[in-house]
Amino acid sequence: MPHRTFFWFILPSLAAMFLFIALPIVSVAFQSLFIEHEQVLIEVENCGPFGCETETVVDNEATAAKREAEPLGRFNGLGTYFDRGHLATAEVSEAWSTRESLGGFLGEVMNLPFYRAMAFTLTYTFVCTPVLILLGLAVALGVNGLPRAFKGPTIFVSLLPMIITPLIGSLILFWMIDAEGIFGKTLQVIFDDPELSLKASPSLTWITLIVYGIWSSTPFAFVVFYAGLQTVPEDTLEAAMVDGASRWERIRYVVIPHLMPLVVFITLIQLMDNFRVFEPIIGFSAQANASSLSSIIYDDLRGDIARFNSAAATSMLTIIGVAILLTPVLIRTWRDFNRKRA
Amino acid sequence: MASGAMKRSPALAAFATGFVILWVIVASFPFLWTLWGSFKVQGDFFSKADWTNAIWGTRTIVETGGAFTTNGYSGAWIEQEFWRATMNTFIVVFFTVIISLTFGTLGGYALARSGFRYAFWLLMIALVFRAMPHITLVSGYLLPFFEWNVWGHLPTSIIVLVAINQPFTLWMLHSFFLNIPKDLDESAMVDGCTRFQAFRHVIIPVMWPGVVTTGLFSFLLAYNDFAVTAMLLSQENQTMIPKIASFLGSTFEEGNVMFAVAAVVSATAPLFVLILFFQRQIVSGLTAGAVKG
């Protein structure tokens, strides 16, 4: 296709992506270099019966006017990146030099908002992904053995947790695990502890969120594996059986190698999707105990005073994280592409 | 695979069936429970005394006289004006899907037919854009949109959702068009069609299966979105999902939770119908990218 024709065909799509994905990234980078104006201070003289004294007070009107006039704020360079809300270099090195043990140091670092969010995001990503792949494979093997008439309805039901709006799905579970909801109540009875609440402690909240993540993404792995199982070569399986391979050996040495490319595909998609975990934290009202990179950006933007610059700096750090996560994939695709051309 | 090669022992078959039944319960029970509970009063939905109250509706009978009540629904739809949010959602989703597919088919077709290296680079950039958390982009929109006075309107979030949708749409339709033989449009061009005429008269009539599948996923993205619509729409233009989130802001006043429950069930219904009719397309769409690698 000539360049000219290609250009006209791709123009609308390219323009949309350029204006609303590429430019916003530039806008985020730009905003992250600024910081909101400081409060305007004025000196007033207070004269009372015992003489006059000068006092420094905040001029709220002037502050508001200045912030209104220049919403971007004043130039701050990379300052925002290294402040307490982000990379917190000063606090980290302080904690390192005064550390008593490695655990104490880590505990100190985990109190910093950015590292807390980072820890949750990575834990969530790297726990959910392998578990849901194994679970999806197990469900696919099970469903594949069902009589034909049951397969359709089973797949229908299995799709529900994935198709459901993430915020709605997490709300539904949130109401059930409430201390007065059916799961919360049952757990209290099982552990014989009327005070037990899944929302109370950070570790229980983390577990709840991870369980939600597995619940909502297993169907995706299941559907992909199920489709893959339909194309397992029959001849190879029969040959393996003639050679005396047990059922387990047939799965291990024929079915699983056949599904390997699918595992790579699911891992890639799930790493991308789990890294941006956001809605469950809002749905479970879990900000106090767990925060992800996306949710701290949301909180910055949603607060009483929107902190655009802080949100922008976190966004830039998140984008860098995504880039690191994607590098191996991009390199692989690049090699494949070159091999195909050669 | 249904043949003798995969015959199982009875014990294994029983175990596998049991596992599938367990999964079906895990996947469906929360929905059934919430659907049932949405017709009760809050005292039953969250029962302090006894969880079986939610099944028999003990408090519901005391408070309303019947075992079922539609108070949650009337409260959400009429009192809290959930119908307005539903209409907004319909507008946003409808236009997002139409515009996404129009842009996407043109772009995906071009990418599939261009042999040049830059087509590959565009696809790679689209993959990176696909992985971008939406909220990072939103923090880039807010200040400029405030400055230009376009914040809060439905068209703004429609165009933003279209853009966020493009990377995925391009990938999906690109791989779909690769499967339509090149000879088809090229023979039309030999007969004197321009590229666009060939697209219009030869490709468009055969592209519908791929477009429907891609459209389903565009629909889901627009319908399920929270980050963009919650941040970019003003109060009166809110769509369903941010509206439900805002019910919760004012919650734990008696009854208000039930509005949210009713709204949640209402918002789930269209998705349910969607799977009912398009299960096959959803499954084939999910696997399209995977099986072809």
The other form holds:
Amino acid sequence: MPHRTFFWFILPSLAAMFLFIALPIVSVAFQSLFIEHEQVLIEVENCGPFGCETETVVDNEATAAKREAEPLGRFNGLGTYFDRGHLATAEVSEAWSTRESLGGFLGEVMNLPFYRAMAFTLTYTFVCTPVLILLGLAVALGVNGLPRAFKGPTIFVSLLPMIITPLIGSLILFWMIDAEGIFGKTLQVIFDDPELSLKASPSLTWITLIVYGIWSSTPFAFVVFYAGLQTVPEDTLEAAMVDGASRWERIRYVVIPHLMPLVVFITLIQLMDNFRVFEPIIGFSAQANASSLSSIIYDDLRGDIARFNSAAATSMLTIIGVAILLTPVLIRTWRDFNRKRA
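Instead of the form predicted in complex with the partner chain shown above, give the structure for the form predicted on its own, please.
Here we give the lone chain, stripped of any partners or molecules.
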């Protein structure tokens, strides 16, 4: 395709990406450098029958005028990124200097909101992503080997988690694990503990959220792998069977290498999606035991006082985190591409 034709072909996509992706990111980055204006305080004298008193009050008119003149707030540079609600460099440095043990240091750091959210986000991402890829591949292989009459109903059942809206799905599971729900009640009977609750501890909450994440995302991997299995060369599989290869050997040496580009694709999508985990936390009302970077942004924007600069800073840190996670996968993909070209 001529370069000129190719340029006009991709121009609409480039324009849309610039307007709806690049510009908003630049805007968010710019807003993260400012903080809200301080309130203007004045001293007023109130006189009564027992004398006069001087008190400090907020000058609403002056405060509103300042905010109207500078709607972004006052410039703070990278101060928001390093405050206690984010990277907390001062608090981390103090905890390190006064540490008695590594465990004590980590315990103090995990009490900071950003690092607590980062711990859950990374745990959720690095547990859910490989497990759902393996499960998706296993389900795809199983469905692909079924008789034709059973494939349709099995595919429909396998896709149910994808059909259900994430927030609704998390609410349904939230009710099921409740003390009066089917799962919660069953566990109480099994362990003979009427006080047992999956919502009671951070560890159980994390496990529940991770299980839900795997359940809700596995159908995506299944669909992609099932489509890829339809393109596996039959001649290669038949030749492997003639050579005496077992089913596992055919999967390992023929099917999986053929599906590796799809594995990379699913890994990229799921790393980005899982790192932005949000709906399960809200659906499970798990903010007390689990928080993510996205839930911090939500809390900043939905609190009594909207903290746009804090939400913007967390958004930029989330983007940086996603870029760091994707870098190794992208580097490997680029190397494989160059190796094939050579």
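For clarity, a rigid core is taken as the largest C-alpha set superposing within 1.5 Å between two forms. Residue numbers count along the first chain shown, from 1. The structure displayed is predicted, hence computed values, not measured ones.
Comparing the forms between these two forms, the C-alpha position of Leu72 differs by 2 angstroms or more, with the core used for superposition. Relative to the superposed core, Ile282 undergoes a C-alpha shift smaller than 2 Å between these two forms.
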